[in-house]
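Presented below, as structure tokens, is a lone chain in the form predicted alone.
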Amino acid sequence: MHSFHYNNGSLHCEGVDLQELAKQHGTPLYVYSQATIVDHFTRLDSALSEVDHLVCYATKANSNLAVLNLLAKRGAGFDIVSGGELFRIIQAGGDPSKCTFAGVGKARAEIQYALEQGIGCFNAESEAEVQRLNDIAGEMGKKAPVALRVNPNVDAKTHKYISTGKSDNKFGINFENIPDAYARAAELPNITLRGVQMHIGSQLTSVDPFVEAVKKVTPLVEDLKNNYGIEFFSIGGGIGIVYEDSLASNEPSWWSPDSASDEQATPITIEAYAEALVPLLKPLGLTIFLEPGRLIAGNAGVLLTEVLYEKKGSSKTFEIIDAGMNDLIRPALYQGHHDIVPVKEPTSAETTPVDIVGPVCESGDFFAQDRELPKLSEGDVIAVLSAGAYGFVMASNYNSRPFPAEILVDGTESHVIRKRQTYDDLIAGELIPGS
């Protein structure tokens, strides 16, 4: 479900006209639907009601304070991967004791800050990290709550950059080494073993890898519960979303989705996910942690951008827009597909193949290639769909381009939740020696 649809000839987010938002705030512009974010979180939380659980939103997907606050007010926990993300959670009203701190390279200052704030648990990725946590906690007169991340060596069959559960990935401890790793961790004086964690990858479009991983790890979890009294089993995140054909039942007459992309598949519904996994998890008698990010925020956002002009080459037609790979890097980084639609609803079903490209001085600065789209003209605003996750959070100032603004829509109201960056903001903090 998402809340983007055509109404009276213009694309809307809930009850707000995106053409008007672009006119008022300029482009590039990120726009998020509050109703979509809340709906996805609430449905997932409800689907897991048969087991004691905590939905820990993966902060890295979209870390705007307003988004985090929406979820914190609804009882969410948070999956974090840096001290900065923990700071954001606290500023947004989140509870540090409901946060799990993941990541293979936690710095000393981050560990200290997390312990000071009462972090719920560190998801440790190696035995070296466990030892480091023990040493730092000891120096502070504290005990570090820890869950070891098991690498189940399950192929999630997703893009190689977002696969995390195979033995050749950098994440976690090999499955066969986990029993000895827990035994050694249990001997450390400043460690409290709270749980066990796994995560096999992102943007999974089949429930089968989740089932395979849970079935493989469950006997291990039962042993750890019996031997060390662990309290929770975190099964990670990774539920995929639809990037292609994403207007669903609201498809306009000209709509002709690309035939096949790596990210196009029948999506895993929240209900089907829960139906497959809850029966496997319920007998454990443990709290189940889940760490979704993309599922909650991905289809809740769009990137609005203006067509600057059209360039006709000998073999291609390029529509040059004012958003670049610095604003949304997914197409350049992992060949990520995003549906693109005009904000003004086309009156003709006629389309033509075009490349949608940005102004950044890189050949990889494109959003679509040979995409069938309606006729576009200079000044037209288009929407890059499914940009609510791994969009703004991965943006950069490459080519000294300022960050776009972010807007949150709530019904018929819209709120600026991040101001557009200025040129002065670009150089804030930089110094010329001797000046």
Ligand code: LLP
Contents of the next structure:
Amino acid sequence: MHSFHYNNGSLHCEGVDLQELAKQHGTPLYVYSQATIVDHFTRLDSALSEVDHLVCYATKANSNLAVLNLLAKRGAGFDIVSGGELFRIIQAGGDPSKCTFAGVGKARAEIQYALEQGIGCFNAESEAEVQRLNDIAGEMGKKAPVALRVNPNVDAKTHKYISTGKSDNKFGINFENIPDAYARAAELPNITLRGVQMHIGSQLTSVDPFVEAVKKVTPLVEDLKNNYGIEFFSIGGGIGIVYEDSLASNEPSWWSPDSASDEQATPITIEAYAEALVPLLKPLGLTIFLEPGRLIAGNAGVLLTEVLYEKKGSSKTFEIIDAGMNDLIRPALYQGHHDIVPVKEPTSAETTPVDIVGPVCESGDFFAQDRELPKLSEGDVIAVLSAGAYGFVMASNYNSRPFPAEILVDGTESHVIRKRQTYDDLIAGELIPGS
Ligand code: LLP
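Requested next: the structure of the form predicted together with this ligand (the form predicted alone having been shown above).
The complete assembly is shown below, putting the previous chain first.
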């Protein structure tokens, strides 16, 4: 489901006119739909109802406190990867005992903080880490709850930067070494073995690699249950969303979101995912953890930005916008495609090829190249779609550009959930020696 539609000639998020939001709060501006976030979470949660499970939202996808709070209130657990994310979860009203702490490089201070806060489980990614967890827990007079992350050596068939389940990736412990690693961990006095975890990659566009990985790991999981009494199996995140042409149609208007729901073109629907995996997981008799990030937040957000200038090059037309790669880095980093639409509904079906580029001093600072778009003019506000996950969270202050504001829409109401950064914010914390 998505909640972005043209209404009276202007793109709306739920019941709120995005033109108005841009006018009121300025651009670049991230806008999220509460209804979409909640819908994705609750639908996934109910699709898994046949198995004991916990949806642990991958905090890294969109970690605004308001977003985390929406999910915490609905009973979500959280997949975290840093002490900072755990701090956010606690500030947002989340329960640390429903958090799993992933990541190949947990620092001593982060481990101590997580143990103090009663973390649900550490998903350990190496035997050296298990040893460190044991030592720190011992010093604190505690036991560290641990699951090992198994690297199943399955090809997720996604972009190489977001593929994590092959043996040449830095993630997890090799499938073959897992039995020995559990045996050694079980000997450690300050470790409680709680589960087993895997995550093969992100933005998967087919259920097949999930099925392949679960089938491959299932016998191992059964052994671990029998030998160590583990309680959960986390199958990670990775469900892909529609980025491209999801909303194209033959309607008179060149782009008509009302006529196409993103479900039709979603590479993996929630229902297809559950249908393929529940029968494989149910017989295990374990609690199944899921770690979706992009699925929950991706299509729930847009980045609004204004066209500053049009520049005709010798072979191209550039639309220069006020958002840059520092605000949304996915096109530059992963060649990620994001649909782009004018907020004012085009009245003609005519399009022209343009490059949508930002103001940052890098040639990689583009949002689209040779993209067929309706005629744009200076001052037009455009929406970069599917920017709710790995958007703001990956933003930087490069070129000393302040962070954009973030807005959460709920029906006909909108709430500022992060203020736009000021120039003073930009230099807060910097010191000139001797002054
Ligand atoms: N669990 C673990 C252990 C992960 O490493 C990740 C994502 C997730 C869950 C959530 O995956 P999701 O359901 O969102 O696919 N910045 C990249 C994506 C990086 C994903 C990193 N790990 C992008 O913009 O495409």
